[in-house]
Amino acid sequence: MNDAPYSLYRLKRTPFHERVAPLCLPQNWRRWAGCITVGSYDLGIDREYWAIRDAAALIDVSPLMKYLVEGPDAARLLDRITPRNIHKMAIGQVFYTGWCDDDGKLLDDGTVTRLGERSFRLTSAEPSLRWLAMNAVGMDVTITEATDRMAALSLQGPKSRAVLNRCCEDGLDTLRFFRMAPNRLGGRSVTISRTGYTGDLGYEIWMDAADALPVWDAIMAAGADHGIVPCGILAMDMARVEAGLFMIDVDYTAANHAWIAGQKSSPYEMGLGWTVNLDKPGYFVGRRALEREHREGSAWRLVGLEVDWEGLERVYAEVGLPPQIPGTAVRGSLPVMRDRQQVGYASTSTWSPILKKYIALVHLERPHFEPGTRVEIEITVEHHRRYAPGTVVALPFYEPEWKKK
């Protein structure tokens, strides 16, 4: 019999539990890197997916991961690490990146925030202190894991700057997309970044865990006339798709967890490209294999489907059915043909509230990833696997013009 105490098999809770759990109506948790979090506040979720959409949603991200790192070779790790060019952030601004192993595949993906000259704060979705640990190796720098003692909210929607300028100390009016700032909120210090993983106007509160309760009812007051909403991760989930926006261990296995190599992708296949600086100086981790497939080309590409309506009534009225669509996202493969061959999977589907079309994010082998391409989609009707018609589209789906002014 195991005698070890209970409480070391439960999850651990956000810094926000206390105002989160009396709010979550149906009991709808979910787990997310050790933490119990609010799937859904409401039995359904369109309250709070409209909230990101056309108010302003306020969501726990607090189980990200987060790192500190510091010293006078801090910039050195980041850049080798990453295929961005570390060295040209300004204080203040924000990257995006994902790193790769030696074979150019991507092992995880998160954002750097250059806090001083010296010091950075990077975030991942899975523990990434070992890899930190092991690349620093000879170097002169502090590696610090911050992510039980630093909570972090998500602010997104329309209206999310205007209640974060009725709740903070300095506006948010000059706040440029992918920058951070310190602030005051609620009478605490928090540092706040114009990022998200809505594909919407968004900010991002970090704040010490001490914090946590104060800064979440400034907010939740001064959103109060704007239609703010708590939203759960599955309303984001919705979102994250119609930005385009891809999940770590759901639209990619990370290298180091994969069983095989087909199990693996790069950043060029995950339409990371662009995060990729091959003209900056020196070694970075997977350098040579990621000028290989720059060269060559990539074998897969993530991109995304638009499903015809009509087709997909047709396969429905076969049976005498109307169409049936999720109401939440749906993580899973679903293959994805062209001439009766399969040439690659969905990984995520859903239906999108605000354009009316069942979309897809989906990995397509060479040529098929090409925008305009025919393809079907494997859809369940009655039991019985059909084929709904739809057309290949450059990602994010949906991007309003507001996002980045």
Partner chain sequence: MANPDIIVIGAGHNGLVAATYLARAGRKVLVLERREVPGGQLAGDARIGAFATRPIHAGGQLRADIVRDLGLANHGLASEASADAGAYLAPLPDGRMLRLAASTDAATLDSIRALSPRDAERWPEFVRFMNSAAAYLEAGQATPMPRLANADLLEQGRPLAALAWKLRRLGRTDMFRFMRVLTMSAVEFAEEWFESEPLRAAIGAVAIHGVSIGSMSAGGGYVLIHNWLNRGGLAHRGTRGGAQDMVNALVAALRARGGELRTSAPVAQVLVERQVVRGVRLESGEEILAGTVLSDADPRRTLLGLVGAPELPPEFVWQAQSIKMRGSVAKVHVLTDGQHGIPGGTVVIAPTTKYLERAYDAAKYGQVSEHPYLELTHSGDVVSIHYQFAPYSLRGGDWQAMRATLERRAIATVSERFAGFRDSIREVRSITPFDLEQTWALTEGDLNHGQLILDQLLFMRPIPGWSDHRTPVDGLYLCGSGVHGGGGVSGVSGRNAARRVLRVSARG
Contents of the next structure:
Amino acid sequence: MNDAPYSLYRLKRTPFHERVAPLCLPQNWRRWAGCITVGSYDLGIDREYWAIRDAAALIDVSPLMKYLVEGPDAARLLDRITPRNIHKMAIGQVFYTGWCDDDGKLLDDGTVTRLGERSFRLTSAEPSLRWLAMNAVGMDVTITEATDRMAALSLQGPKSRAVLNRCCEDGLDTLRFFRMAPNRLGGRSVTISRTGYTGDLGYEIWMDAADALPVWDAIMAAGADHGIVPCGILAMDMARVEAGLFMIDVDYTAANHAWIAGQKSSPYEMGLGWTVNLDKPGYFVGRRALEREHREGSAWRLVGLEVDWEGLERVYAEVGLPPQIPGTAVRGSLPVMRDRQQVGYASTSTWSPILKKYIALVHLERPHFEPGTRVEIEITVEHHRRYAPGTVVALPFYEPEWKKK
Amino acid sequence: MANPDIIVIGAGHNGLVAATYLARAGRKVLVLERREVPGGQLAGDARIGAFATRPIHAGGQLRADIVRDLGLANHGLASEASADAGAYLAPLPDGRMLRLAASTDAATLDSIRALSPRDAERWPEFVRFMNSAAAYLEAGQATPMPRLANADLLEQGRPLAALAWKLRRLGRTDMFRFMRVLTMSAVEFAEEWFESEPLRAAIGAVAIHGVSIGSMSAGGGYVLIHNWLNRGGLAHRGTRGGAQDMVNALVAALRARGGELRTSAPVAQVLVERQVVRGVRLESGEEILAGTVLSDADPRRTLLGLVGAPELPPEFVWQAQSIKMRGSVAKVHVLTDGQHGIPGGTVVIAPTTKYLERAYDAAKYGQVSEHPYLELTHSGDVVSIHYQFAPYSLRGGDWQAMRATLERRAIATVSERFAGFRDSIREVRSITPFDLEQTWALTEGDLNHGQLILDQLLFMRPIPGWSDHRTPVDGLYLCGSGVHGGGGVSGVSGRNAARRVLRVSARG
Amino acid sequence: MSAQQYDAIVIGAGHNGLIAAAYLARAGKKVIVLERNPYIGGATSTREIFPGYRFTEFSYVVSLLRPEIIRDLELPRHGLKILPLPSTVTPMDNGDYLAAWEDHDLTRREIYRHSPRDAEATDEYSRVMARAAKAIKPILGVVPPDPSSLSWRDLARLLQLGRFGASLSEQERYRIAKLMMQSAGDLLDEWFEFDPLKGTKSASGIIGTFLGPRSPGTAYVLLHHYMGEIDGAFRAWGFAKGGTGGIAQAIANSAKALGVELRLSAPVEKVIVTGGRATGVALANGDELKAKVVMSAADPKRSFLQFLDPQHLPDDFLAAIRNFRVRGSSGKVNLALSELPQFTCLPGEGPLHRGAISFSPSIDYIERAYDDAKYGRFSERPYIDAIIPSMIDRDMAPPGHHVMSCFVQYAPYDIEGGWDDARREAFGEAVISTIERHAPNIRRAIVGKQVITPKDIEQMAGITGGNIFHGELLLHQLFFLRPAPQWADFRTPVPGYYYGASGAHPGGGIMGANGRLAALEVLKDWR
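Having seen the form predicted on its own, could you give me the form predicted in complex with the partner chain?
Below is the entire complex, every chain and molecule, led by the chain shown above.
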């Protein structure tokens, strides 16, 4: 690794770099977990967004942190770390989950995949090796980081199954939502999970880093007739808001990153109450705090906000402007008001091209998070603060019927 | 005993003290001891042959209030500490002896005056200050340490405030002296008081005794006061009748109150369900259930061994792993023909403070001191040598291989000062830190269940925020030396733990 | 010559003296600063020892300088620029290196290749330390209370401290308490496994102390160095344009603009005490200057044992000052170079040369260096923190040439046999041969060399014992015990005489808080 001086004095490249770099015509690069990744392959992101919603979008998600947890206590370790009941997972099943510190505050979120009786794959947004090791004390388990030696692609969109059926050895018709199965693709061994970060039909393909390019080529070739489009992370960011999926350190602050207690979030607050299994036996990290919160109720909750289009138009019309819509998801915090009192804030907001609505992930204090509650969101119109009316809705904003079918 | 209210793991003196206090309060108490004999470090072991009855400690006595509360005098314990502690003696290079007592007796003053008239002049003030500091530390050890959360401080902070007020009442000079001395090194402290190097070193030795620090390490001042308090001065002072009397009295007192002691009953596991204690499982497989369990084992062993990391929060596990154990004391027992030539009392081999520091340097790098700091005590034919530093973790070697070296160096170092010693030797048996771990179940051979270093004291002992004997497992308490008040033989942490348990149950 | 009358006399034109003078002048006082050297700066001086090569003789980097001082004294207007010093590279014995670059992702990648576990631990550790530094930082701006006093003033200070304490979370309290008492080595062993990483981090815990990384109390010193901030970023280090002398110059310019009179080559002999009150000073040349207030920015020993007759001081105080530990432990080797040192671990010119180069391959390495010093020898293989100022500020050396500043530990003030030219030379050689193992061209490149021992620091900068912090940062020499119990509020037992330098709270480094707080206390007492 240390062959030429300063050869490490640059960001990491993903195993697909050789393919995606020539396609990234506008040089719109973003940093993701220490890697350079494509923000968008065009200067606008509309084509990539609509590929997610209408065709098939191929996204390089290799920077995700990946860990293999293996051994007699593998299930025990993950059951200790996450609030879900890992012992009940079937082989080939995937769980989405957040995980907490012992105060019941979210540290990270990701997926757990049961690869075998004693072997799991964990994905996370932040490095998790240390947390895994700290929790594995006294257990018979090995933890291996696979972030760099594993490449990952996300193929999302209504045509994604058709594309994979064309290039995979085994068909994907029987692979259920949040299940995983080994397969061969472009002559290489891969595992494919029916998961994603867009809320559409979609798959994630996991492979050895050395197999990255042939797999990419095979999928692109198979997708040509289905309108496959290489897609950057900006379009995915829009789609994930529509799907009601949040992002670490954007929509919540990891408990270990927070400067003050008020910045931390619990799974209940983030709408992940369904992942917290208080009935499972034994200790898990954060159990006591989560039991307490379950008993006493949460102070606030993450919900959706749909801005009234007519109201938005009116606010702009007052100064003689048509509504101004940002081209990408906005990661700025915006106050949310009710009766002129601030009752929460939006952490990500975006125009939804498919819903034709302006939507936002909002954090609202009790009792204002009930669906149907009328609130106002602050927007800046011609350098002045204005308030656009909207309605609290349950997440997700958009869920096509074919997502889980 | 069927269905005890409380199980105490370990019949060391703290375990027995805690159990007896609880039995006295009407609880059904069962003490489980893994060895065949009670007493922990106060009891010897058959594997050291002729020295089987020798305890690990040269002296030690329970605090007076414990003796009184538990009526130990009625069970054969001399009601007072043995009157004569003997002297604290340091051989000088010219063959003379520096003879110190923690008083202003003429012999001590004469002995110091021979080295430095100025030091002799300062001695009475030194003894006065040390006694006052030790008394204050005793009050500190008796004061429960609350958590440092605002709510806990408001609710339970009154004793702390009283302690702070008591500090002011020491008077300005002593108050500042006390605050400064805690964090000073042995050298810094000794240099401020005395100019004679042998005197500085003799005092400095007590300031590192039993702890893996050097004479130049901060925190020696605390250790000095701690040891001064436990010893009642400089020389070791035992209970009349010895350590075994103490153990016997405690066991008798426990039984008289209806408590039960089971020996040869090693606990394999503390049973826990969702952070609540349910009882214990013995190595035999037998399960005994109880809603309250006290452990006299060291915190590392209790938490990571008997409870197990998987039942505990990860940050807490990390802190438990981070407790500095680092035993570096070995004991060499020597049976002689009686002609060893070593005077009675406590003899210290520590010619200079740099000598002490050099002895410690070895420990830093995982080596046994070539020129160790020794403390010798004898009862007739048997000479017991406290050897420092003999680190538990040896770099490039193990204790099986090092035992002979340890014994050779101990004998050589003693023989240099006492010419007749070598020829008087009949039999040598040593106890290494590894033996202490194997036989006495002391993690890393640490006699104090955790180093008496600044970041492991008061509300940080054994783990910051957990010095009130509680653990993250409801109903499980620590009552050994590893908790606030502990370190050495005093019974303080056992007493404090019992009080804590009774306070909790009084609250319902 | 008749005595001249001032409102305030400040002894010493180091950064604290100049800052105190400037603050007093800013409040409308007539102030003179007396400096024994023919130049200003004290231990914050930059001088052209060889023509064209400017050496930051003693202190060489800055991060602790309080931002409020920069603002209050308008230092940028007077020439202060603090340039970034973004990285630290530790050459390793196996030819590899460990780097902490400016960019978080690059640093993470770099540590990861040595130890994945440590890469993650580093992130977590940095956050924990930053939170602890943020929590404890307000202490820097607080006048320590006298815990033995029941005066309203001290009770108010105690209350202020209590409020500060109440604002901390439970976890922060434990963290800080543990940091205060721990050794840097123990702290780092809890977090990390990779020796060069631990060694390099532990170095912040021993700078300026006569302690090794395994000595309790060094974790606090580490935290002390974490409290620096530049542009609001914790733990950022910088290099002042023109060397640290540039800081002294900017402060002096500001002070002069505020009307401060500055007299060089004016060593003070005595502080004059009349009727139990300080009323002026007598210079070595016989001149006497009168003032309502005298403030010393020299070290505590000089300020109290030399400038004053013992009769003016109570016994407790005298004993405390005599017992105040000031053992110097660091030296400097400043080099004028004809070419850049070429490091075998990272050949060629590159980012390495723009940051610090730390010779700290392990905690044991530094601990052994300390072992040498505690028995009265300089370290055979010392810890060295080197920077190349000419790579940050091109004006520091002639074109194509460079200067290199090497901070070295340990060099004990009380070296066995005493410091002389031969030992100084041998000490310099130990440093150069240590560097040479990693940068073989260093010897060839040297065109000028200045070796500074603690004895030299004492003679040149006038600091007793040559301790760069005017007194070791020992636990029993901090806060309300610094420099002496009951006298940590910048006042002294002699009314009208104040003390405001590194030997006072909050300790050493180019921080300036000492001088500022002292000046503010003087103004509080003004009638």
